[in-house]
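Quick heads-up: it's one chain on its own, the form predicted on its own, in structure tokens.
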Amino acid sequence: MAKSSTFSTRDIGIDLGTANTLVYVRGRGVILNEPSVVAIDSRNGKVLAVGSEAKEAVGRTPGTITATRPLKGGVITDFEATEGMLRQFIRMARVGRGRAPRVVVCVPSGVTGVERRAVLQTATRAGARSVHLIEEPMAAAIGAGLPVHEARGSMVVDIGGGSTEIAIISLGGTVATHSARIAGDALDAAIASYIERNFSMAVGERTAEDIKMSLGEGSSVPVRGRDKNTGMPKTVELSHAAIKEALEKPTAAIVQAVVTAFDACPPELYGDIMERGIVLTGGGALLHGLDERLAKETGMPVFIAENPLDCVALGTGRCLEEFDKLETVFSSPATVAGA
């Protein structure tokens, strides 16, 4: 007789990312995709807004309101803000007034035991009845449709906002993992730094992200910012070649992280990866030309997942939908009891 599933239709999976948080509800799919941003009233610590509403306030708030991103490098740096954000997202995802949900949360493969406990405790305090953790590259591999339970090697590279997570997977477990705290945010910072250094102009993180996403769309892109010498508005044309130059250092670091992951790969799995290729997930997978560069540097075929931005959330969702089949992928410690 088959064992009954541990999860119910009220339970949710959370891709708690540095840049965006996605929420999956069992039986409904991904229902929320919001920026991981919180607006807080500094006078009383009250959370005023989360997600898109809070992101719109970044750089535009009065002195009494702070808009912050409470995660950095894929881990929590502001526990109270993260708890407030999760509480709001869980409340938005819940239907009715039934029992508090069980929650599956993704964490980077390189987090420490202290950081794991912080995620468990924060999610529990935010309203979860119990919390399970799954490492991001495993969730990404499941969401990308890789056969993680087969006795053959699969390789996934998940490039998020704060970290690049690399895993070689076989028989439902990670054979080798590598986590580099350099990803989308580092790419944005490199663009902003390049513009400041070469044009004496300051641009915000949203402008830098827009420039990154425009790579490959034309020969140049107009960039508006503040002249650091005069303090007045300024516009410059940033060429395709200049954007590539600005991104060279962090891009090279991501490539090197992937190459380093092969150092721990058993020789028996090289052939499997050569046959199946490296699968890219996360927002960074969409960086123009990155797949071609990785293929050149590693000598392996490289493919972008069908839905790279949602792979981690979709993988988390599959763990909810098929808990009995996939429960071995949860990381340890597995759960913390909630209220």
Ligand code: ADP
Contents of the next structure:
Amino acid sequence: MAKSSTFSTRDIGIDLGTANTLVYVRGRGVILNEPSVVAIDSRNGKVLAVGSEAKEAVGRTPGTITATRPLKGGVITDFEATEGMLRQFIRMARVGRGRAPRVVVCVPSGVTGVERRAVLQTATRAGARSVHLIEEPMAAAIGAGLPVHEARGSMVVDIGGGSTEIAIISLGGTVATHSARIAGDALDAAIASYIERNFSMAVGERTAEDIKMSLGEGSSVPVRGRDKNTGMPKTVELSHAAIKEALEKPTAAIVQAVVTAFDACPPELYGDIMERGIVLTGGGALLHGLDERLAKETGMPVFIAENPLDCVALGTGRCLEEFDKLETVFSSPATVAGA
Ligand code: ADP
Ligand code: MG
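The structure above corresponds to the form predicted on its own; please give the structure of the form predicted in complex with this ligand next.
After this comes the whole thing, all chains and molecules, with the earlier chain placed first.
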């Protein structure tokens, strides 16, 4: 009887990110890591492909297929597409047949009640038996190995595709959170618009992302695109200095969001963070030079977590195991009798 309310090995944790979705299966770890993209046949609304297969199609689809990213700024903007994508991912993650899985999903700390309900509903309709939500920055901190249960302040900054989530954590709870809907996507958009302004050339979001990730390798990068005036193909050499210039505005906004988060930080915890530093998670943590820039502007030591792209999923997985312990305790007759 107690067994039925505990999490089984079919239960899964989902890091539903704007850029990437990761699925953690209890006892097995992260078994799926795919871009949050879905390709839909616009004639009948059928999901044709999800994940990397669908991402390949972004910007390259014929008229009858739309490849979309159903989340923006950390929240679901296209419910049907998200549901189709989640259903497929849950199916891919399930171990054999049997009961539908219980699902734990991470949501950004700044989401509204309506947005929370949307995630609950979408995951339920996508095939979950029950859905629990946990706060993303807490999952990121746990996944990064921070001692969240200690009575000392830890600070985590998770920079994803759509949002930057900042949290100061102590004694297993978030003491202060701050979220800005500016992250990797905004950096890509800034690169695309810089190239358009300075070279009259249109580039897609994937090209812009590749350019961003090339920072730190060599000193310039060739960019292929179409000249907007002549309509002819052209290639320009973009220097790293130019890329940095293009990225200045959104980068400054990310730094500002981190600085702002300190406004709500109790002085004792501020001291702890000065001593132990800020930990960066999420793919945006890998932006070349961002750690140094943050260290300079905050005066704090800054560290990039090991495997920053996996932290939220790993932390979600750890929570699955903890939920199990909690539920075992709560459903055990001995506990009830002793209460
Ligand atoms: P989300 O949780 O929103 O899905 P992720 O944590 O998966 O986001 O991070 C994805 C973001 O990280 C994308 O914007 C991607 O371009 C960016 N990213 C990944 N690797 C790098 C890198 N080496 N340099 C800069 N940005 C990166
Ligand atoms: Mg994320």
